[in-house]
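In the form predicted on its own, a lone chain appears below as structure tokens.
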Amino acid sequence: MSDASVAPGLPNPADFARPPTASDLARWAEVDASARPARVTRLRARFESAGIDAYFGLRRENVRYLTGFVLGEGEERVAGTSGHFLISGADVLLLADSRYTVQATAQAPEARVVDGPRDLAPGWADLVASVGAKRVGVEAALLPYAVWRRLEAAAPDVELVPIEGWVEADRAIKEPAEIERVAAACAIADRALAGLLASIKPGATERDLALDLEWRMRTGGAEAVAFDPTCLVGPNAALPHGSPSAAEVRSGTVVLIDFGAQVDGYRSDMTRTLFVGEPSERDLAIYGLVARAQAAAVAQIEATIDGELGLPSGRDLHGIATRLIEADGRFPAFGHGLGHGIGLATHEQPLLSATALDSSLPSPTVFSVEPGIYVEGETGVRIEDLILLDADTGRVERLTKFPRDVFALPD
């Protein structure tokens, strides 16, 4: 007997929330501006224990979070040092060359905008001297080793201290307005997928569907896509990170769709596996098992939300989902992590995986839960939802509202 049954009706775009309004965007901008001083203060509070007197950052999500300056997806590759920042106990310096000076001044009014040269080393000594820094924490994962050595040579009396994860840990704990934007991005994605259903039929290619879905998100209120949409049919669905191809939808196969929208910098991420025509008993069994694995992980969060047992770790939740699939014994468990945090980046803290931290999940936070089963050369199923966890209010909520039922689309 199969583990899942086919739902009778299909979702409609009108079932989901409308996109944010101009007043929503204006309100979020005001909230962010008022939140940034506290974010900087939390960063500075770490200085003493690490023995540093300044922090040099390069990650584009971090500069937006702390100063308001925005670089688009991938723009950091051509921006030179623009978007780098130096925070001391008294100053916030934002580097911006002539291409970005006006933008930086407008978006980061609390920062002191300084010239951002393409080559950082020649001006490094003067830059750190301007804030009186002698020991500087650096986002080491983003600074090439060769540049690190050149900075050391340029200012030999300034010690560089590798730092990673400070701002990322702060960003994992979501403010209410951040959660609102993730939820708004989820609603845009929900509506887009509901509108796409009529196009998922035999003869449509993976690339056709991916382009159609992106168009629906962009014209439906998204400022951008969170990442390139993935649409995979039949055997290609066994590729967890496959790219859309010219492969066509066929009756009796699955269509796996992984996609997300972006609203005011914040992202969504959802995966749904749909069926075209009557699903096979095997594919229904796989779908049901994946759904149970996801439900088991979410149930564990709900069971511990009262705080008596303490919130689970990302490693705990990953183990719950994988063990359920392994105990069934019919199909291989997924080899990727169970999930990841989301916000200004599609993948951020907290992580849910076999190698995740063994400490409790932060709160409030938003993360994905996305178990899957992949049968090489045959089929694949993944179900992914974004979960809001807020221990203080006892709230565990799926922000992705598109139903997780089995949908058999007309063939």
Second form
Protein chains: 2
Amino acid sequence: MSDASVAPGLPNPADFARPPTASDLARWAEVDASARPARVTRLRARFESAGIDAYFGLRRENVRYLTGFVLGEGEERVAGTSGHFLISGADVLLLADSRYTVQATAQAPEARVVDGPRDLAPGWADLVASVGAKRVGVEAALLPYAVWRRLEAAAPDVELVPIEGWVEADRAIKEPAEIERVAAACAIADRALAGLLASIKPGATERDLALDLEWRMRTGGAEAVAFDPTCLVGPNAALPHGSPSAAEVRSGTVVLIDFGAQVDGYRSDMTRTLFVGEPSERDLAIYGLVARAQAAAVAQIEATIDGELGLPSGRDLHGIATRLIEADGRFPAFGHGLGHGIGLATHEQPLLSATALDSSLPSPTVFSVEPGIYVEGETGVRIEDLILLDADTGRVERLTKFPRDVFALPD
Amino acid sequence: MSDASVAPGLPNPADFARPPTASDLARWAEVDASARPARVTRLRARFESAGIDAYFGLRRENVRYLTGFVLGEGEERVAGTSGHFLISGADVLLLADSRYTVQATAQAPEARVVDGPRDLAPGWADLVASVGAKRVGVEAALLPYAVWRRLEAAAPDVELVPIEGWVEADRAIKEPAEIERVAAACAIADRALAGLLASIKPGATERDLALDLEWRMRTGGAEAVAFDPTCLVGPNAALPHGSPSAAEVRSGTVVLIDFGAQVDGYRSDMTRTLFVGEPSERDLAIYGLVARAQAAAVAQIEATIDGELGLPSGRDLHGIATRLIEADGRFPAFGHGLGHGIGLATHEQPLLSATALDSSLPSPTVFSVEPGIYVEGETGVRIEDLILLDADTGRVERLTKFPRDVFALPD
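Mind sharing the form predicted in complex with another copy of the chain? What's above is the form predicted on its own.
And the full complex, kicking off with our chain again.
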């Protein structure tokens, strides 16, 4: 098998789609508003199986998905109970304190906005009674134990039923306008990286490059970054997790960049590993192997999308990529998962990993495929793209358009 | 009582302290390392009262405070159980998965770094047994209900005891090097705002200004922002919470800017309300009243710091500020709390509000004092400074140095 070789030309920002316009944003807002009733209906359809008559949620992504109310990343910490919601068979209640009332009313016109108290417990019995509920499903992976106990004590007649993963499973299946926004976020990231290339040269620090890249996304159409960009040079790239430091780009070594943009709530996530100066033969061998591991996982999806055996599981795909690296035998396979779903959250269902569900992937869905090889103290390579999978149309598409060639930047 | 009047000159970035140097950062790292044993000892001293023999924590700020391990804001979402910790009478265990092992070992040399599994439950009994614990205090305001139940089921012999507020109460009392970092974060924010003034003119959007301000902080010595900067113009300033929009600065109206920087983990938080063009008489009246409400709260601290009656409570101070506005009678008093402690978290103990504890403020401590007046659909004014209170030295100091004068920027 041949190792990778250096590509002739570099990408330009103009190679990628332009950022969304105000009219795109207006259209998405309309589409979301018309999609929300069906989302709520899907949630309610699960009530009977769990014997509940209402659902109490607080996950930031879920309140946006079901009601339209937007909290920024991390804003839950200061929002108190604003953004918590209670959905019964007939009602959608959205909690919002005085700071959020205007916003909640505008963003969630289908919901009844009620006061979001600092402490839920004192008004809990009345809140639940106002929708006539007796058994309330609660997002148990989110609600802290201490709060759960206070709600139980505040309304002993109301039974709390722990629920996990319902809305998360629904969110894994993407609507067309959700996919459009993930793709738009991908294009903003692609453009930003293409624009950054000229700054990646010996002497530039990881921190400088990460900040420059973030700035390019945020002035290039992203409303936010999907997460703090990671930029790791040389041996630092062997840390699968790592924060940008004052380490400088050096000739002949790798620059691993993992980053994403956010468009109207929806995120992208991509990783490219670039070279400054001539890559070593070992690094080219590693790059080629990572690229083949990624291609093998994507090829498996393409091969099964029309078949009778059904879609592969996240566990299957993880195994295909890791086994390819292990079979080669020269370098250690990655210890992290192969990928993850993405949408309103950077990491969501479906997961692609050794411990992921052994059931077929959902469809239509979007997830990352991001194999890597990390040689401690020496070098690291990861290549990450977002893949759209739509079994109904037989579509398997890379939403990340930045090429996966070996790029050797001038030193 | 006279209303406010316009100040003659504008602040310059050079008016404020310079950002910290690499040697400051190195010194803080050393001081933290030497402070951690005493912090852990204070935690252990509480074990007996609750009848526990170990403490299991997961709050991001607490793991940093007690062990030195650093997670970025929101990184808990992707870190899994990395950063969770278990402290017994003799041991400090820090969980870290393979992504975080190198970092954990370097940042938390006093801790024993153990594998941070994806799912806590399977290894929970062994983990607890490894420190010989039987009754484990757990941060119940953080641990989700679903996880709590899985831990109970995984080790029925181990009793879980809900604990809230222990480390948070300790963190409210600030060490000198913690105060230095909050002050350094304040100075970076002061400089950034002074640098932004020239860009605040008719036509600039809220979003442009917020991004510009963030950029100034992050290239001016801040490792991060304390939270997404808020910039609200004209009637938007009446929303006590509000996100920057495409609304433009207009002559004769207010620009309310609420923002903060982060230095070595420690945050600042300040609000200034500026004018573009000549302020209206009403806005000057509001500004003067808000400034007096803030001054009255600070004066009360100064008046009591040496007295025999002890320090005021957060509730007392909130009441002093709100009553002053109510007594004036022309405008509605703010509905939010007067202030909050700040340190590793933007919002922490002590709270200053109508529902805050009725006990004396801790000391030494740092908190915001941020009264406001909001006239819906018309205008809003808030002035927020960080105050250092140290009863032992009789010191009451504004760490926010940007003047509180009325600044009318050229239109």
